Amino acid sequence: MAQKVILDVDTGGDDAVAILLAGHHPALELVAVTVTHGNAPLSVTLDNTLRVIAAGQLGHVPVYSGALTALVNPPPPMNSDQRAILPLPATDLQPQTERAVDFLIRYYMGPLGPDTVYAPIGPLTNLALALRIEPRLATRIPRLVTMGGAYLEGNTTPSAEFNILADPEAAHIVYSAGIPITMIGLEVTAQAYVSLDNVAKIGQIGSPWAIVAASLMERDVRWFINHRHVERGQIYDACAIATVIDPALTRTKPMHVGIELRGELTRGRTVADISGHHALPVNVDVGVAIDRMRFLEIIRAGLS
C-alpha cells in the first residue's frame, strides 16, 4: 500500500522536482500539498506550485495556500534566482478556497492522520499555526520528514539553514512539540548531488514530469555551477521525499535539536547534541548520511 504524504513547499526548483517525485512514485500517495512564503512571497511560490502541479499531469492534487508571512520577524533576504517565477507555462487552476492551517488541522484531526507522513520543504510557519490553534496535532502526525536545518555549518548564514532561518519562531514550535521528526539536513544533501549528467538521464525517461523535472534540475544545477564554482549541484528537497520513499536510504542519528532565536550570529541555528554528552531528550532523528546511488534510483523510478 503505496504510503499517504503531505507536501508543505515553498516553491523553486527543487520543491518543484520534489512534488513530481511524491506524485507519481508508486511507493506516494500524495494527498496534498499545502504552500507558505519561503523562497519568495506567497503569491509567487503559490503560482510556481500551481505550475508544477500543472506541467507534471498532478491536477487531481489538491493545492492549499498557507502562510503569507513568518510569525515575528521578516524573511531572510532572497536573491532574484529564489524570487522567480519558474519557467513553466501557465496554468487556470487554482487553490483550494479552504486555507493550509484549517485543512491542516481537519485533515490531521480526521481519520486518515495518522497514516499520513507530513514532509515540510521549506518554512515551518503553516504547522506552527496550526499547532498553536490545535495542540492535539502533536500526536494525530505519525511522522514529520523535513529538509531543513544543519548540524555543522549553515547555507545563508554559517549559522543557520534557509528554511529554518526563514521562520526560527515556527521552527521552535515545531520541534517541541513532540512529533517524531526526521531532519533531513544540509550534510545529507550535500551528499545527495546531481551532475549535468545524471540529469541528463533523467530528461531521457521521457515522461511529461520526467521533462519537466530535469529541466529544473538542470537550471539548479548550473547555479551551483555559476556562483558556487562546483561541477554538481544539490536538489534539496528531493532528499527528503525520497527518504519518505525509502526510510533506509538515510542514516540517522538521534540527537537533541533546539533552535537558536536570539543569537546576534547564530539565529536560526539548528543546535544539536552531536555526542549526546549532553544527555538531553532526544527530539530529533537527524541525517547524517545518505546512500547517493539509491537516491538517483529512486529519482529516476519516480519520474519513469
Ligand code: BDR
Given for the second form:
Amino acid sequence: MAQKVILDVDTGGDDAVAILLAGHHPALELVAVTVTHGNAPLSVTLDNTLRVIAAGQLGHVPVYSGALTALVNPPPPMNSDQRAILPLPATDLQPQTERAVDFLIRYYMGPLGPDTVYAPIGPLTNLALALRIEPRLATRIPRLVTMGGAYLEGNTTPSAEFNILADPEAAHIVYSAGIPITMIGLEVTAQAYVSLDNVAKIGQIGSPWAIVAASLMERDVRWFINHRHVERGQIYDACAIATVIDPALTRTKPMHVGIELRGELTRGRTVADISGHHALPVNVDVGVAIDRMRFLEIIRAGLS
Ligand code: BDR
Ligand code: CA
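What would the structure be for the form predicted in complex with the ligand, rather than the form predicted alone?
Below, the chain from earlier opens the complete complex, with every other chain and molecule after it.
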C-alpha cells in the first residue's frame, strides 16, 4: 500500500521537484500540500505551488495556504533568484479556503493522521503554530522527514541552513515536541549531487511531469554552476521525499539536536551531539549518508 504523505513547501525549484516526485511515485500517496513563506514571500510560494500542481497534472491534490512569516524575527533576506516566480504557466487553480494550520490539526487528529508522514521542506512555521494550538499533534504524526539543518556546515551562514535560519523559533518548537524526526541536512543533500547529464536523462523520460521537473532541475543545477563554481547542483528537497519513498536510502544516526536561538554567529544552527558523549536525550535521526545512484533511480522511477 502506498505511504500517505503531506508535504509542507516554500516552493522554489527543488520543492517543485519534490512535489512532482511525491505526486507521481507509485510508493506514495500525496494527500495534501501545505505552503509556507521561505524561498520567497508566501504569495509567491503559494502561486509557485499551484503552478507546479497544475503543470504536473496533480489538480486532485489540495493545497493549503499557511504562515506569512516567521514566528519572531524577520527571515533572512531572499536573493532575487529565490524570489522569482517559477517559469511555469499561470493557473486558475486555487488553494483551499481552510488554512494550513487548521487542516493539519483536523487531519492529524483524524483517523488517517497516524498513517501519514509529514514532510516539511521549508521553514517549520506551519507545524510550530499547529503544535502551539494542538500539542497532541506530537503523538499523532508518526514521523517527520524534513529537509533542513546540518550537523556540520551551513549554506546561509557558516553555521545555519536556510530552512532553519528562516524560523529558528519554529524549528525549536518542532524539534523539542517529541515527534520522531528524520533530518535530511546539507551533508546528505551534498552527497546526492545532480549533474546536467543526469538532468538531461530525466527529461528524456518524456512524461509531462518529468519534462517540468527536468527544466526546473536544470535551472537549479545551473545556479550552482554559476554561483558556487562547481559542476553539479543539489536538489535539496527531493532528498527528503526520496527518503520517505525508501527509508533505507539514507543512513541515519540518532542524536540530540538542539536549535541555536541566540548566538550572534550561530543563530539557526542545528546543534547536534555528534559524539553522543553528552548524555542528552536523542530526538532526531540525523541523515549522514545517502546512496546517490539509488536516489537518481528513485527520481527516474517516480517521474516515469
Ligand atoms: C533549503 O532552502 C530552500 O532554499 C530550499 O528549497 C531547501 O528547502 C535548502 O537550504
Ligand atoms: Ca524548500
